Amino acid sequence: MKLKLLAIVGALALVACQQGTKETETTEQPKNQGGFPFVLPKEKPNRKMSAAMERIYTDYEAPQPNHNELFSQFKYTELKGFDYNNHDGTISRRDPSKIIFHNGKYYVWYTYRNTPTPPQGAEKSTDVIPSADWDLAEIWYATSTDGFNWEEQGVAIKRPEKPIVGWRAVTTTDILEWKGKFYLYYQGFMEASGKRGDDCPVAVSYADSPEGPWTAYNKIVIPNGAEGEWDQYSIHDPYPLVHDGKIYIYYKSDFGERPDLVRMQGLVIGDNPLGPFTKHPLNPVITSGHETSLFPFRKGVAALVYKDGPEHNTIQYAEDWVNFKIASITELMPYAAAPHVPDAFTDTKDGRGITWGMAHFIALGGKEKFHSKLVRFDCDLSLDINDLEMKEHRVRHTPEVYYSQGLSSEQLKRLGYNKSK
């Protein structure tokens, strides 16, 4: 019996050894296939390749970035028409909405703060002194005929009376056009930011025209998750699009707490702009990104995934609008990107992409004059143009850009650096 068992064990060991040999052989350089072609093939060649070479043919739209419709660099331009009170920190504009075109004009909505002082932190905040850059803010809007020169039109959504949702601040808005009406979704703060985190539910107002007047729904339309769920504390940056005859609203939330906080993106779907909305069972659907910026592209949807998380600085794509994959990796992506999306609400099955939009620069003026400003970005993420300058593979920075990312005082102390020497 023992001999029989030994024979069986030996046979199994021999089979395992042979299989191991075969697996080892598959990782060895195949014979007689020659070196890789000098001209990089546009289509995946029929040959054994490394994991890296396999990846550029299976994970990306094209092996070369300049042939990838979802790869672009980003160019930035100063906007005209916005006053910042000599950048003393009392006026701030940030978190623009996607840009729409209506009756010959472009429209954009944004978070607007005009306070006697710059932000002072939660402990020093009062009914007139802001705790954060977006505290005590309202939603304003501006119009333009060319996307460079803007005319500020004033307030769109005022802060309501206490205790209505948003009485402390209304911020971070985005626009939906649905069946001839317009809807602004936004975050409604009911405490100074920093006093209880950024727990602020999503509210909505509606109008017959982008000019307003806007009627507040005065109800929470996207509630936080249940206790213990990833989005139990916050639903931020609501971003509506129309797909499959329904309203898709992507949003940002956070896992955990600092310093282990991770931001990801979720999705709710509804038939009515005022709700109810159902959270997708696969949430979160994007594993990175600080803001939520998307646009229809071909049959699916593309996302600008800037900052925060393991897949930041990527452009991603989901043909089914849910399961996103990295389409390209880029740099200098717009912060709080708010693109002009011509087919955001057309329920298109052939999204054409984007070429420009707005973003914001933050942390201007330092601690004493902290504020943000709106800026224009341009790119080539469009199927209808071919701007080779936008498809350059690298961005050149001046030395000052690198030095601005220098070591902190604590790091210099740890390294024993003495400036006086």
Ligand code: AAL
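Think of the rigid core as the biggest set of C-alphas that the two forms share within 1.5 Å after superposition. In this text the structure is predicted, and so the values were computed from the model without any measurement. Residue numbers count along the first chain shown, from 1. First, how it differs from the form predicted in complex with the named molecule.
The two forms, fitted on the rigid core, differ between the two forms by less than 2 Å at the CA of residue 397.
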Second form
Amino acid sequence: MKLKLLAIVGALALVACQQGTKETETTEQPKNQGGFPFVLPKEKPNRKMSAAMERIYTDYEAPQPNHNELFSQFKYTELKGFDYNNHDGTISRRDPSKIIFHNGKYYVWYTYRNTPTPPQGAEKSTDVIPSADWDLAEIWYATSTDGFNWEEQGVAIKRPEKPIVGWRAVTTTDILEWKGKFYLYYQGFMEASGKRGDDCPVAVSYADSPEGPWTAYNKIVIPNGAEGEWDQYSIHDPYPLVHDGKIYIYYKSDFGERPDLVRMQGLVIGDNPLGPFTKHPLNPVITSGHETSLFPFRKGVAALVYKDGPEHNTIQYAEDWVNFKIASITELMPYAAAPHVPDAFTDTKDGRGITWGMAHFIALGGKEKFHSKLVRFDCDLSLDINDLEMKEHRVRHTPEVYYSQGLSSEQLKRLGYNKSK
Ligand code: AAL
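How about the form predicted in complex with the named molecule, since we already have the form predicted on its own?
Everything in the complex follows now, all chains and molecules, and the chain you saw is the first one.
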């Protein structure tokens, strides 16, 4: 009986102590620690701080963006060498691959659509009329000696005959260099995008040279998930890197139904570029973003996370290549960013980061002439340069940029605004 009594008293004392700790955590006022110092300490100061102050010392590489190697602005430059038919919507280039350097030239592959009309939606699509900007597309490539002026070389991956994977469209490719051979992974559509959703698996082709000729493997290498699983319909944006002697392919899936469509990133790992690949049990591994863009950084991997989700407009980092944390917050990020990643395939344990790449601008020409174009971006997410202009944390926009994000007619009506007054 005594023992039972002692156990109850002990348990009550423990609860009181924990409760007390919880209360002191939230209400304890630090005693005479003085005001926060005038010069922001570079290291975490030994004092009681608010959650926000704690965070700049625990969550980020440096308490200020300009000292954070994983913070950068992004600058954009028009590319030369690509014709868009006067931007009438019949030609589109988008979703570029990582850029590789080989035999003195840069190479990039991308989704190329050249159709008699701009996209007309799933209902009006036919064997020649595209449903979406990437429908009826092939994979083309271009080369450059400076990354600004490009020479389009033509088709790399054609659409195969029906019913081979990708017969409707082969799009959104990325490159892997592995044991002296080259592999292009891409989305293989078997129906016009938009029939149900943007549904497709991933296929692969391989070559001995980045110039091709490419041999299609003609099998699905990253299959859709099982029924009811998050990635049951779409496996998008395959993005291969080499880590730990294996091939890591990050990808996106769209899941749920509009208006609550969710886009997150998964990871598959394999030893053979033609598969099989194993899906990581912790998938999804990134909760936001759209086209996946990553690069080895120090021991881990960094990710450019933009466009969708609760953590869009962030640069993230995973030392174990699986568990990502926000490393910085930024803006005006490159969409479908396809960086030049010199150590993408070297299985490095000291990733040096990136300074430039390609991206795309979409929805040009409005609904009637919908198409996309390639663009170059530059940044300083590199351990080997220190471009302070890229570490400026303010992106200056002219008033016209703000006015271009104006109120819709519904909002103006809700606000009782009458333009004619
Ligand atoms: C892109 C990518 C994939 C999608 C579509 C074309 O931005 O996410 O490739 O399927 O949009």
